[in-house]
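Shown here is one chain on its own, the form predicted alone, set out as structure tokens.
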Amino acid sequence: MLDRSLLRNFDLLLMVAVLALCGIGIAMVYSATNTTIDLADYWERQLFFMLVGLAVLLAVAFFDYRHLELLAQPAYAGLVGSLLLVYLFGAVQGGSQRWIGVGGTLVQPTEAGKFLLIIFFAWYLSRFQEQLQRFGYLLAALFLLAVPLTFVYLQPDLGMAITFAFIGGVLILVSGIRLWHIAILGMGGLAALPFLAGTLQGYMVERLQTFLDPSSNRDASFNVLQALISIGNGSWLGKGWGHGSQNQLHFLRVRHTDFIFSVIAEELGFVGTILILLLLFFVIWRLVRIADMAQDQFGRLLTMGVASIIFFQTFVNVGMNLSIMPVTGLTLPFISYGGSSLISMLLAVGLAQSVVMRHRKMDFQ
């Protein structure tokens, strides 16, 4: 039985923030495809996920997220089970196996694994919030988030493994370890740079040489190099919806999903840019604020991980777009093309609305 009480909570200003961003993608996408005729229909289906998406996310704000503690484990479990079946049978596209055949359909399991992370590692860093402060229970966590982390990697998907570590660490910050502990943890990293960059993939050595030098590879460094005149033609209040000459024109690659920013910038000019990324930032906040004001440690760590996936990719996406971070592959949030990308970032919303929603009511119903 729905209890309406939990309404009254429902945090309408992340939800119209969503929406909008979610309908400005679906006109950018538009302007990105709607040229380019194996592309044409991209828009109808961004809007089919859109309202997927949506109805995800009023199903998981109106189920308790407190019963996600008991499926902590299971969703553990199948994160790093779908990435063993990605393993050994993936499907390759470009250089990469990251995807698995579900109903004649290409599925990321990373995307929603994102979650499943957050979900495993709120659970795990507040059922054992006071044993963290022995550094056998972190070493524990960061073991933990080196297997699934180690898969990703594997695929190879640099972008993900860091926004998977990100993630990670994220919320083992906010957890309350002790100072000494990062201190440990960060002179361990710098030590196992050297070895991690021995490791790198071809195509991963290409894309940081070509950030650090674009006359190395003129065909690589193509694609920024357009980004960046995309941008530079919006001025201040750009070219208009649809008529990015970049854009339109088709000299900007891959425009619907990692240089959507791009498109925006040159149609929309900087104001539009401004508009959207204050947009984001509004999101950001209204999630952190919800971390703030919940109850339970389980609920604060769930927020923040929500949280920190939607800056991480705000802030790698723009940064790739502007050249000033490489290209990882990473997606503008509730902006690109994407149904895995789009609906798990609306599941990730209703997480947040299931925290606040019950953030005065602490005892199970």
Contents of the next structure:
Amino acid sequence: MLDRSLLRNFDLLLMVAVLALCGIGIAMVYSATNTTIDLADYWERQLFFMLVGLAVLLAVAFFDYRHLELLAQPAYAGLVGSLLLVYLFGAVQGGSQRWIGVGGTLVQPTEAGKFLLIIFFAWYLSRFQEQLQRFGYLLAALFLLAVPLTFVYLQPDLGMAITFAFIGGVLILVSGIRLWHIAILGMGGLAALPFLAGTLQGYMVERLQTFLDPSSNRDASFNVLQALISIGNGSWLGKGWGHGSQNQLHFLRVRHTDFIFSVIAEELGFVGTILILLLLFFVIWRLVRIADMAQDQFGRLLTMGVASIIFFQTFVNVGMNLSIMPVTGLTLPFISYGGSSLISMLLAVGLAQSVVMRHRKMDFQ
Amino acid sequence: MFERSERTATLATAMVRLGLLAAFLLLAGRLYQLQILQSVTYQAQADANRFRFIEVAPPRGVIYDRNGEILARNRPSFVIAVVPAELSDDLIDTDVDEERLAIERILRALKADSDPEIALNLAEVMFLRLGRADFADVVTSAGVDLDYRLVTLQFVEKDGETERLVERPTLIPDLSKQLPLEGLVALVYRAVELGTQGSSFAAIPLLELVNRERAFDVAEEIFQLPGVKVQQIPVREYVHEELVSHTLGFLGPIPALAAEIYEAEGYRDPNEQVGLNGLEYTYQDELRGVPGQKYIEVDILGREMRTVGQVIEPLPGLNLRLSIDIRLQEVMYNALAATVEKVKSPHAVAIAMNPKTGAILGLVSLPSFDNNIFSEGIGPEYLALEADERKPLINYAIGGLYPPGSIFKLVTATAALAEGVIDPTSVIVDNGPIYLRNRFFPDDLSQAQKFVSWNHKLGIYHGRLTVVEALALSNDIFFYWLGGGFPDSLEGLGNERLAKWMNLFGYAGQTGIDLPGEVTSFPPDDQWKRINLAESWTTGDSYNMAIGQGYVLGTPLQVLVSTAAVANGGYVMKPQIVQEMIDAEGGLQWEFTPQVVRELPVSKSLLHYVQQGLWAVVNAPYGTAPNSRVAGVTVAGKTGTAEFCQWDPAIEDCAFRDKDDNLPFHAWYVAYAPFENPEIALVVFVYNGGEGSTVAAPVAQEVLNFYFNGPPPAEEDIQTATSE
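Same protein, the form predicted together with its partner chain this time rather than the form predicted alone?
After this comes the whole thing, all chains and molecules, with the earlier chain placed first.
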């Protein structure tokens, strides 16, 4: 009986949109990799990751998200703890210390950290919802956000630090705080900017420079330019799936992950990119709707967190492809190749499903 | 309180939706801008990325001798190269050391650490690519000791507007010593680094001219290594090596000084191999053919994916057919080389020509060189050639000016007959040296200038002589009279008329042969002497000029052309080597028609006496060159023994003087045959060779004998003949 009522509230439209995105993703990964011998089986792997992700999604959906409240504090402790471990003992790769060895393989704690952060903040902000209009509680929330953020920033991983800040900021904003508090924080933040600028790491400065002045680093701006050419080459209807010259002749680099949006733009054209954007924004819109319907503040914030991750990655990744954002390693949700990226995105959707399936208080009382 | 925060929360959710809408519109707007408004620009850029017009090099024309024997052809050769972009992976931030490791892996696979031949070849290719200074810098900064050699190099010095070549001693790295692997890795790394500044997809050659088997071996070994390519390129091969090298010339990359000229002529690859000397230079355009064009699609590595556009087929270069007979050339080469060896001469020339057409039958300039070494890179042979003080690259047949000595008497004799200074029966008496009184002290005989004939040293006076006898005996007194006259007896030709006939016979300017590097000569006259020596012309100068000494200079080819003019009855011909150009299908595209430069203003009947004189040189019992007679054919000739002064600043005197302080001689001989209807005219010149009759004439005899009688029977044949 319980199962049936749960299933009745399962957001099928959301699910259809997500599946469509995953399907398009596999097709585009195929198109982006089939001409490279080493990568030729990546579409099969992506299909496998999707199946695993869907299993995770369903498992999470049927799991009552409210149990997660119990995990909030350990989650935070775990997040800060693992970041501290990385800070002290982490492996250095490509100039930054982001990985930690677990049983012989390197794990990047910040991937899962996004979820831990959401769970903790959803709990904290819902638990102290009434006290939040007091400035002290707000400052406490900001402090709790600042601790893991600082560690990530020091790794250094600017992209992830901004992701953390964005998620935390969205959750704090939507949980309802006073307008003048926002004003004070905004001004405080602006005042702090010059000090933060001094702490930017070399590579961060380089990337910002490349973004602001493409001629300063020809090698890096090469791919940004190739992405623009690919997108513009697509025009209205695109060159056709598997027929994009920029993609097939490898002028576009990292095309199956960070720059897969450019592949879509070239092969499926303006119609294709708008369709993809519509699907992605439909998913986010649907998540926001779930947040509004949620039976409790925890579920609402949890879903908003999920929506903010998906929105942030979408916007930053597409923005990077379109040269309106600097180059970061953020992938395009559901579409970019990569097991951990795809599975964590589907897990995130599973969380939202868990919330929407239980949105009617009556069913459980 | 709570309600207010509730409101801000609802407000926040509304803001979120608005934000989403704004973000979507922003991205969609940007997409509209890129994909619709600017798509034409980007599509053009995408096309520029993938489409290339590439030139398809036509095969260079083959060069044949007159009998169809191949002299120059194209041979496939192999180049092993690296593509910088393929050395490391696809990431934007590539680790620098990764590239260095990849290079080291490749070099190890090529056995550059163990095989000295590979190591030397690699260092040489890198030397040519990086240049002297960079090469040395890179190797030494890699911690490898480098040996140097001192060589003299030519530099272009800019002096205001004018550019001139200066030679300066320079230290260059010694490439004959094997470099250790670290040094080689550093060099390739540097080349890759420089290579990526242009396009990181252009291949950088590592090893050149690896032979076919070696290339296949390497291809197998490096199959797994990324970034390595085996390319095939054609290389020019000269079948007969040093035998015809001055005539054929050689190829090399477009010289930096001439880069703009070639570019203006439509040469797109600055490293294209072009003819730098010889016929390869003169007929560069014809031999090269017309490059084809292909419109292709390439991937990011520049690999050709498919041909898209219409293809313009390359038009193969024209094949050249020369008048040179390689067998005759070989006989000339060997005979001359043997003589040079015997008399220890620094250089020598032999040229054979058809006097009626100007077609060159053989042309030898010694020392020679193997022109294949230019396509083999800077090996030890090249360095030896560069260091040779005799300058073997100069074609002395057209590039050296020498006093022709007595050979010039045929010019003087023709002039004197044509100008009416003498008639064929005029007699001049040689009864010893003649004295030219000093202009300012005509009565003081001790200040008079003494002129002797060669025979006076032997105690012989030739007595009464006609022009025919004088030519046969090469009597100098006779020709002094013709040139400068003799007081109260004969008015000589004088400077003006001697210079005029020297011009007529082709001693002025150039002969116009189809070879580069021909020097220009100026006939000496009064004006010339005033400008160059600030002195006026004297009768003594005319005396010397009449016997081909003094200020008279000519190239061996000019001497031959003047001889041919006598042989053919008064026609100065343009010498020519290439007779036909044939296209790839065998069709005749061009044929040389003999060109008469000018007809000498002398009647055939008068010229006949000069011919008679040359006949007598060989055939009269008193002639100077009876040793150039050839069985079965009548030969005419003229010997020359030309005094010369090679100024040596070290001793402040002329070099090669003999023990009696006499000046040294160049040995000359010209000949033609058959006398009645000449087919071949010949010049033999041996620098510092001595007597023309004993040194040069036997060479001519050997060549003429081969030309008319074929190769002498081999010794075995003689033995079998006698035993039977």
